[in-house]
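In the form predicted on its own, a lone chain appears below as structure tokens.
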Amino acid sequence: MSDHLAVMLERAKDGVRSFGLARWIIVGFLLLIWFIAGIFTDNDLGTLLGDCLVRSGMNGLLVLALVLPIRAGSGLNFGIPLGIVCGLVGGIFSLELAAANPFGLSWLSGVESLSRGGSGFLIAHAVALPLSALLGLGFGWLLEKVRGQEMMVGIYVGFGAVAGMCVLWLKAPLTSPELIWPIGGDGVRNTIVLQDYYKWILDSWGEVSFGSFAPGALDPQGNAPAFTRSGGFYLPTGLMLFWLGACGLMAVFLKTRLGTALSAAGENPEYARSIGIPVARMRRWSIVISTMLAASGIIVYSQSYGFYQLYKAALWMAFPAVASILLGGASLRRAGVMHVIIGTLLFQSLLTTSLPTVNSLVQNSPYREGLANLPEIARLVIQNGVILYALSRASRGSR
């Protein structure tokens, strides 16, 4: 028996080890903000935790879609904001079918219950897949001749397509009152409301909420909330299911022959051409892989937020979701779907916490005018921190 309980003990003390001392920093940081939060605060606990979980949500597939870059080599993808704005596309041509005479073709008029609900979620997918996926082709092909500077090239296409797509938007034939410049007529806006499309189609499928009411239900007086959810603990059922069973997915094609070949690639490509492995074909599918799973997260993202956000919205939004990869544990070299998951609910959570709690802070100190952009500072402090601090142990592990 004594000999059964030193082996969970051990087993226990590596499993402590392997976690990390910086996660258990940050656990640490995230536990103190909670408590900081409780104690001398207004804010609500289960509001805090629900909150946590909808950004994770949200997140969380961006966040996958840096994992087969890195295990076949290609490093981080920086350039997921290629795969966004295809996404966005996809869903403003999801909008847009909601108009009388959409994009000014007649025979496409007649189709305006296409873009509500659950079919104009999937048309915006439809749309979207395809396209990143011719996008992810002629991506890993150039990532190809510019081997060796894979991140900072991508960091260019990501920004470049972002900068183009600005010119597009402005110059998009669209029709619907809804998405264009209601002075001129011409160009789409920055901010597209998702309210009466597919807002919280995912998050309010079998939700599950204590002391509040679920999004789109009436709260106590009788009143629908058109952008905000209520207060008390909220679990975005469908939008977890959604990242957790795609992440179960990504789990289950790293197993496949596919997968395994994939991975060969990254970790040894001499080795893996030597036994008939096409290591450049490889790392061209993993990038096609995650330009697709970027156009269906900002998908996912949007439909969460409840809004669209275009322009210059996605130009850093790759950072953020290579930060929590790195934060879960990941390398340059080494990903995995644990790394995703625990490094989103760690990143996104210290955001979620601080910035609110912050905020509780400055609202009830008698020199809350001088403090009034203490948030906004905490913000950038926290996230560019822990940003820095990812992509710093990322180049030390590298050497």
Second form
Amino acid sequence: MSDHLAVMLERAKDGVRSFGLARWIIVGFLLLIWFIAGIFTDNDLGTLLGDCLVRSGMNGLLVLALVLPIRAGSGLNFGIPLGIVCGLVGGIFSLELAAANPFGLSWLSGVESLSRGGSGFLIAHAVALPLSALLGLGFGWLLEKVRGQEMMVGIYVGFGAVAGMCVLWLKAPLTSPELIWPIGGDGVRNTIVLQDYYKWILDSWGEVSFGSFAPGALDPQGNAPAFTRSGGFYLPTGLMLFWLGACGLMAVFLKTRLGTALSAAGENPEYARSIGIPVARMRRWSIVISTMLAASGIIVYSQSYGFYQLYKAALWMAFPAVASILLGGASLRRAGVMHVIIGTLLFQSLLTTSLPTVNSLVQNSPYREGLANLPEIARLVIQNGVILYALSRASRGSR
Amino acid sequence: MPTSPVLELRKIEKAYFGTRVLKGVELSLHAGEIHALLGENGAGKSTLMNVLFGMPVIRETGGFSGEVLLEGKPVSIRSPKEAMKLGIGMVHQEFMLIPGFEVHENIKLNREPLLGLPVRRVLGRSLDLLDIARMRRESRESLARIKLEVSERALVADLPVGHMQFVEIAREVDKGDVRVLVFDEPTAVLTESEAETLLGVMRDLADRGIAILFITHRLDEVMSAADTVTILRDGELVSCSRKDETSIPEIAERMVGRDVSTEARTGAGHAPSADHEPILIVEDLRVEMPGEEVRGVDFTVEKGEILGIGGLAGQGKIGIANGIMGLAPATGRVAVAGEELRLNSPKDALGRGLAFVSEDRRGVGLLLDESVEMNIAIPAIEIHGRFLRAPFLGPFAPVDRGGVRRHAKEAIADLDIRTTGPTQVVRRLSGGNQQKVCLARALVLEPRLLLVSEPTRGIDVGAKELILDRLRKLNREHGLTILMTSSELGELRSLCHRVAIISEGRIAGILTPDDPDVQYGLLMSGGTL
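Given the form predicted on its own above, what does the protein look like in the form predicted together with its partner chain?
Below is the whole assembly, all chains and molecules, this chain first.
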């Protein structure tokens, strides 16, 4: 009997150990924040937990986009802003259909209804996915040329894509009054409200909420991302299903013949070559799929956020995603779907809860201006720290 | 010739992790003589040189026992730098030169004469200016001493390969007080005429009173240049004799000689089961594999036989299998069972029923962080689409984990792979068990020709026996044709029906296991029968 117990204890210990010390620290920290938030501040814990889920669902696809390049041996794909701008192009395309003469083309008029609701969401994808596949192909080709420096080149490709799009946004041939600058002239606005199009198209599908739910309330501080759902626990059922469904598909894909070949190519290219796997093609495909996932990811993100943010908003978006998957236990060479799910939930929960908690804790302090920056500083330390940690252990396994 | 030796090595013993690689080796070097040091790969030559030059690897693995005497006085050499100070120099096989520097800069590197400016008092020697005029003058003199007509201002990168070797020598000569000079296979990369010049330079240097230790594989060079010949075999001193008292066949026999007859031999000549039907025909195969270049080989493997490929390291034997399998760029013509093989395409080679156990077990052979079962199954999944649950889905067909597990269990039992189970990560297995996994992953492809490279390198005796025995059994009972490459001549002679000896990228000859040692020795050291 005691033997049985010992075995179970050993199993439990293994489980705890395999979760990793770093993750336990983060979990402990998270629990501490929730504890403080529940007891010492007037924040509603239910609301915070709901926000954690929303934030995770929003960012989840962008994190999932990182899995394949890691497995195929290209490292962390810092170039996902390339996919993000493709997603934004698709999104803006779908919104422009609401104009009287979309793109100034009279034969396109009368399709306004297409831009609203589910069809708008689908059209955004229909434009974004082929575009991102195409650019992903080019990106993959480029990475093959700079073998060994994928991550650094990826960072600059991401930056370059965002910066290049800044110019294109200014010159985009759009006519919808909701897209172009209100003062007139060329170019798209910085932020486009999705309220009348497909805001929460996923979030609200089968949504569950407890407590008072008041959509539209703005963040009182104004500096935080505007979580407009406040007052009570909220489960964005459709959003979570979409994300977890994508994760499930990825998990299945990794267990197919192609997924196996791709992982083998990443783990040992020499080996893969010796059994006839086209290693370079595997890496290229991984980048294509990653870029497509990023494109879809930003559309999902925006429908939940309620806005498309253009211009420089996508500049730094690779970093939180990269930090998430690393926090979930991935390394530069190994990544799985569980790393995505655990990492996204942990990282986003930490961000989502620490900000309002610290804000309410320090609101009566004479130093509140400075102290209010603490969560942002903590975010930067964690985000960049975890990336630095992973890079410094490049040659070793996870943990 | 003076009676007392310049350099003496006495009773040198060295073990790496319990394996004795030097067993009481003695060597004495006199001023003005060229002393040839001969031995197969693994005979202990490199280790002996590492001891002599105080390489860190010796100390890190527990040091050595025995004495090194320089002009009769015991010395303890703890680093290559100390060896240099004592006047022991080395001309390396791989050039230790900086291509972007000029010849004189290379010759004087880290020994540059300085101008002795007053700033030295303040800033130290490191910031004193170089006396470039003197560097050039002295380099020119050294180059002249070895009769190399090259400007000291030339960039090393622009020199022909042969000249780089001479720059190396000039650098050693330039060290002035050099008393002992070691040449490590200096002629390996030289053309015939360059090699002759080099031997002349060596003679010159010897006449000037420098003791020269000449490591080589080429017996004709030994006979033309050396005064004394020392032969090592398996870490033991076999013989040390004056050149005029020995002969090429004698040297060859002593290098190779070992008692092979006690090992069970598969049989001499053609395999009894073979019907002389060729399964693999290779014509003019050339392979660009760095360090193992193949310069045009022709041979035929008959169905049902085990053909061995032997030879010294760096002669190209490793390149042959890699070239056929498409892992190294190759040209020429290869036919498998009468059909032309597309070269440089691993997929085509595998598709035609060839399977390969690579000499680079950890680099090419395995996915170290994957489980035993997946390592065995992945090649079959990728090449034959085996172990798939719904094969009609093509690349998206899910892998049949159950089938993979069942097959792995069979292979584990069959090959006696010592593991905690099919899910254990391959990295944690011992070398021998990793090699068994490599064999299992090749056999799951059900090949008609199995190419095996260095199957017993770096593995324990038990696993070695099992693997050789398994290969023999596969050949005998299942008629599997095997092309086996190995550095272990004894192994080849015990297992194969015929053994091809590779020298300088070509086939020097094909022997039967029963042919006398002297023939093997001659073919391996660049001679002919």
